[in-house]
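Shown next as structure tokens: one chain only, the form predicted on its own.
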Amino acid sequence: MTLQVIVGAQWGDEGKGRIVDWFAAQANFSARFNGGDNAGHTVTVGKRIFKLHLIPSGIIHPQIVAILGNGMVINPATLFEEMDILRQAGISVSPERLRISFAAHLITPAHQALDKALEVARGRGNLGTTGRGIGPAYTDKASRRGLRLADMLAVDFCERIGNHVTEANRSLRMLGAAELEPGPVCEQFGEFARRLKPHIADTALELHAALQTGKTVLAEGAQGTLLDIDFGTYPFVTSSSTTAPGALTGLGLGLDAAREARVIGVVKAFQTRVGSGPFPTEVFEALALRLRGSGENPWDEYGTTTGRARRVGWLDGVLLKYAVRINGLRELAVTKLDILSGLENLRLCTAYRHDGKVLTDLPFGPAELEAFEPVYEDLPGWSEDVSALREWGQLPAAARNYLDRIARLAGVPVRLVSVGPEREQVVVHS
């Protein structure tokens, strides 16, 4: 059995989509195990750019069966938009190629309305959510009143949707927000159910059988380690498990599947995050613009889902070491190395200073980072354009030194290096 798990080792937006695309070329299944359409994976193939929020990005490869796992929350409207985009690009999204767990939960307009109303109610203490209903959907799941894909197979599905909207309206009323009419939601989701029925399956059983017969399953995480509901910068986190162990529960796989799993952490050559929350190595002004880009290119540092400018900073080795431990990472894939070309000096955060002490490990996780001052190590930069390079030995000595220092800080090797947005712009380090 071969399970490969790819997760973000930072605050998301690490470039997981293009790394998943690289590994998917040799896989049989590509499976999302967490989150909803608040995530976005971008894959560039020639002049075509695919931005997928729900469907695993591995589906671009023709041999892949794409799985939406039970750990996800799914907005059918977004799902159908993505299916249409893929069809128009000549990519099959038939029921044989796109499978959805019966145990995944639905996101409805009521969840979206609640998400936005709750953010307004928080005022200046808002969490910077995407407003896509992710949190309320997971809240309903935990409260055991959520709607699952399996409900779409029930004869009284419309009644269940109506009850759900009526219940949500009570909360919207208390928040002073506009209520929803159950009828149009029932009609819309009834049509969604008709179209989705052929795709709904026991995907956990299918993945188990695939692994038992020697097929390769690529588990595709959304967001990043530092947004994990338990181990991230709480409360500025997402509502699901974003770490590698979450791939097992989010896909319905047992511990046997993890025995020989290949666990890859994707990390940018610098640090970014979207929205509120602590960011010890954040930079501003001219350097921030230099790292972020102007937004004129689709791969500049602007959120795939929200379009918001990402905050940027130097790579944080303390948080990376933490991500390696929490995920059990075996190797790293470093993205956007090309962005650092032309910088005379680079910085790496190797420790934190707090209360007169220098710390290389977090005392209680990353939730309370505001009081921690980064301790930097300065390294020389390089002027060469690396985007056309494909061999490790071709990289400038300073670039190799930078990557080697990242590996030593993390305690695991760097195996892949992305030097541009195209799928072939990858350097493999054996």
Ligand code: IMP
Second form
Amino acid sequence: MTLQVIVGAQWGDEGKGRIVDWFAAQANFSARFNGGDNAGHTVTVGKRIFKLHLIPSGIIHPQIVAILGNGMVINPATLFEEMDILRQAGISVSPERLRISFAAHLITPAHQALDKALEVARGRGNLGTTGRGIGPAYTDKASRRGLRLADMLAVDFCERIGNHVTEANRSLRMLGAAELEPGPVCEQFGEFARRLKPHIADTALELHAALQTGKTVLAEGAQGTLLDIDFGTYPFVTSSSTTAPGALTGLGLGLDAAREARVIGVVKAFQTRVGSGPFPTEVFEALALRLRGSGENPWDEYGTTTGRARRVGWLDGVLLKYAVRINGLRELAVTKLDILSGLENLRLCTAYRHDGKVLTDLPFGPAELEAFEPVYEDLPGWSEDVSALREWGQLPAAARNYLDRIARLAGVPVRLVSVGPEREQVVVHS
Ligand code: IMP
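Given the form predicted on its own above, I would also like to look at the protein as it appears in the form predicted together with ligand IMP.
Below: every chain and molecule of the assembly, starting with the one above.
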């Protein structure tokens, strides 16, 4: 039995999509375990760029069965859009290939309206959410009044949706936001239910059976460790478990599945974040523009889901070490090394200074990071373009030195390095 878990080791947008795509070539199942269409996973195959928000990136490989796990919150409108895009690209999204857990929760227009209204109500203290209804859908789940995919199979589904909209309207009214008509939502979701029925399954049972019979299951995390509801920079986090243990609860797998799991953390060669919250190694002005890119290229640092410019900074080794511990990472995949080519000097945050002390571990997790001052180590950069390189030994000595330093700070090896957006632009470090 082989479980491989791929998670983001930073604030999301680490380039998980392309790393999942690389591993999915050898896998049987590709399974998302958390979040919803707040995620944006980009995979570039030749001239085609797939931007997937809900469906696991592995689906691009023909042998893969894609699973949307119970830990997810699913907006059917986005799901159908994505299914159409894949179908048009000749990729099958038949019920045999795309399986959705009966226990996943639905995102409705009422959740989206509440997400936006709550952000407005927070004013300057807003979280910078994606506005996709993620928080309100998980709130309903935790309050035990959520709508699950299984509800779509019930004869009174329309009534359940209607009650949900009426309930949400009460909160929208209090927030001074426009209310929704239950009728059109019932009608729309009735049609969604009809189309989704053949995809709804006990995916936990299917994954268990797959692992028992020696199949390879690739669990695909969305967002990143530092956005985890428990272990992230709370309250500037998303509402789900983004870390590797979340793959078990979010897919319905027991601890035995984890025993021999390959747990891979994806780390961008620098650090980025979208939305509000602490970011000790953030940089500004010319250097920020240099790392972010102008927005002309699809790989520049602008949100796949919202188009917002990402905040950028130097790689934070303290937070990376934390991510290794919280996830139980065994190896790293470093992405976007090519972007650093041409920078004369690179910086790595190796510790924090706080209250006159130098710390290499966080005293109370990453929530209150504002007061922490990064301690940097400077390393020489390299001028060579690395995008055509495929072997570790071909990388400039300064690039290898930078990657080795990251591995030493993390305490786990760097196994993969991506040097460009294309599928084959990967260097494997054996
Ligand atoms: P929410 O998940 O839409 O509630 O947003 C909460 C926080 O997580 C905000 O700061 C978002 O910018 C951030 N976030 C959510 N999804 C992603 C993602 O896929 N990549 C990066 N940041 C994300």
